[in-house]
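Coming up is one lone chain in structure tokens, specifically the form predicted on its own.
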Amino acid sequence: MKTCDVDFAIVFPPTRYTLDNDLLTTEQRQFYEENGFLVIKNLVSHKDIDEFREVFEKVCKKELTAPGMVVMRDVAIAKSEYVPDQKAITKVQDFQELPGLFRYCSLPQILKYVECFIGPNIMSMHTMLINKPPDAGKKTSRHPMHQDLHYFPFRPADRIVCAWTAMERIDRSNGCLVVLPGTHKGELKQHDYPEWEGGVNKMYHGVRDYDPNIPRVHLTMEKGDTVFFHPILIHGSGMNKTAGFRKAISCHYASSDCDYIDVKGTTQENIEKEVIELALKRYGLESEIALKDAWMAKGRVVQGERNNL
């Protein structure tokens, strides 16, 4: 009896959040498919780590400084690590213009990842350098639950990407990022300053309403491991109980193949409203201007064309 020769073919569910690549296993497309998240073990150099924290304690000491850098203090910190005048600097963040932090935008293997996730054009559009300090005991040091969505005046949401890279092991212990699996194939959602006892720090929205019984899921991380995730993905990050300062780098990556929005009418009136009001007192700006604006000023071409954004 003759038998028919049938060629059986392996059937993957559809891609969304992620392109076709030579990179990515099909475990990690279907977790990152799946969770919105995927974190890479020992991606950065432990030299590339160290080289980072020395140009940090540097600006800390304002031996070094930038156009547009932002250096944040803690809403309750009154000391630090490096600084003389005793403010604790808690984040640095939109180093477009300082070479010694923002070459860890355009790390190659960063950027193989990248895209990804988002094509071969891409932009660093948000560059932070975070400094969690030891919590004061108001819990001021835990960041709400957030979509990073919410900040940005650009889409698609899909063809955006962060990925945050820890600069020394990080656990529940000194505040890891705390995640949503799943949560990336939502909506955006209202954001607000939550009501915390001892305040919140600057423009440190958090999503107003999720449901709490959502899994979540705490990143314990090693020096050099790097997580990458989605814009709608809820995260935050839990408070430092330990003496010391934990540290982590990071930048949001878009396609430059992204648009602008115009956020007027949209839950995003909010943040656009803080901006600007900090744009007219930090650099006395007297024209009407948009949050989009703010974004097209230091978005930078890490890698392809620069086309709309």
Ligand SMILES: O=C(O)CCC(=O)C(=O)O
Contents of the next structure:
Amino acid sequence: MKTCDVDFAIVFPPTRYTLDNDLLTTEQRQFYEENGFLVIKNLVSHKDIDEFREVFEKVCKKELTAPGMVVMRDVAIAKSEYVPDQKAITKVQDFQELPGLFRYCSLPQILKYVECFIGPNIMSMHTMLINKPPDAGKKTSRHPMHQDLHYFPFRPADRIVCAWTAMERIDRSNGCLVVLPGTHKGELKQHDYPEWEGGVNKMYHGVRDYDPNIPRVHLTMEKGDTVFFHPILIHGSGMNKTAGFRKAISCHYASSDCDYIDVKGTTQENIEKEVIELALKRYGLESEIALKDAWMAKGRVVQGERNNL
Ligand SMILES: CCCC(=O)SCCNC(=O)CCNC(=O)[C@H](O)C(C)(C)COP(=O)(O)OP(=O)(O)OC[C@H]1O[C@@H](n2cnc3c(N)ncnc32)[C@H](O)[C@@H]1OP(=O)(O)O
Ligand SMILES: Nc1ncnc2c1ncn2[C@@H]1O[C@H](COP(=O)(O)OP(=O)(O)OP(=O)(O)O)[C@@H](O)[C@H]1O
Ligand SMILES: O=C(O)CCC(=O)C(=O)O
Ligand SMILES: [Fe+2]
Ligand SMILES: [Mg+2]
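I would like to compare: after the form predicted on its own, may I see the structure of the form predicted together with this ligand?
What follows is the whole complex; the chain from before opens it.
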């Protein structure tokens, strides 16, 4: 049901994190404004998810690959000998050139929601399929509490949103997302590697000084449920205590009207340094110009026009 614009203006407090739209209910809009995330049940069909799973399995078996795609193993087994198929793989990142997975980022039902947060000119900037392995006993399957904006050299933050879809039932037993509601209203914080005895995955930086009194909310989700969340929202994910590989697929979108920023002298300098070192190792890229170029090269317009990014 569409709310009349006049009524809307009267009943609704000022908005910052959402844009005027015909899709979100007043309650949903208020929820995102207040909490920085919104779960939409059953948004992606089981058929689509099963297809993404098949493509992922082919990637693990090296039957499929694509330029720029990063296939990452869990730190607990990174130095062990070859482990076949998906048992080795913790995450596939940057699959913008792999149509069988990238189709997720263009699903019209997802883009309809994304537009409510960032407007009509939508670019996919960062893509991941996370295959959280059964914990090898060192708790390395956890993802420390963090803010995704730490990784992104573009602004404004309010015109960036993540869509994260559960590819199966995900709850506390296999390591669901854990969020600190309302933290999207804060600032981007200093991130460092957590001091975990068992080791920590490459680039899994965490926030050290978040307020321990903010209640943690564990998001239990069914296959196909999708959460949209703000890049300053503090979140992480727990340990996978099951024998299965917990799967989720995600895309970070930004408005193409965002601008690149220079992260020199900011808390983001440490991640920039790691990214540059890696790029140097992998592609022989050197300057920070190249860092911006790398984002420009992996960003894809999925709706509207390409402006700044
Ligand atoms: C909103 C965004 C949030 C995020 O994305 S957070 C996480 C972002 N993380 C990333 O972007 C990291 C992506 N991963 C990668 O780039 C690669 O997988 C990585 C870690 C460089 C490994 O590259 P590979 O090509 O697989 O190289 P390799 O097997 O020959 O190993 C090279 C050296 O890396 C080490 N390694 C591999 N996987 C690791 C892991 N998971 N954690 C920590 N270290 C890891 C490996 O032991 C090896 O080390 P060494 O050189 O022998 O000392
Ligand atoms: N001791 C810890 N130090 C820092 N971060 C932690 C610690 N324990 C958990 N976390 C982080 O907090 C978030 C949620 O953890 P949570 O406690 O829900 O999961 P868990 O410890 O793996 O399992 P459990 O459900 O048994 O508590 C995750 O991001 C996790 O990485
Ligand atoms: O465990 C997950 O799927 C969440 C990962 C995450 O937050 C991230 O990669 O930024
Ligand atoms: Fe994240
Ligand atoms: Mg715990």
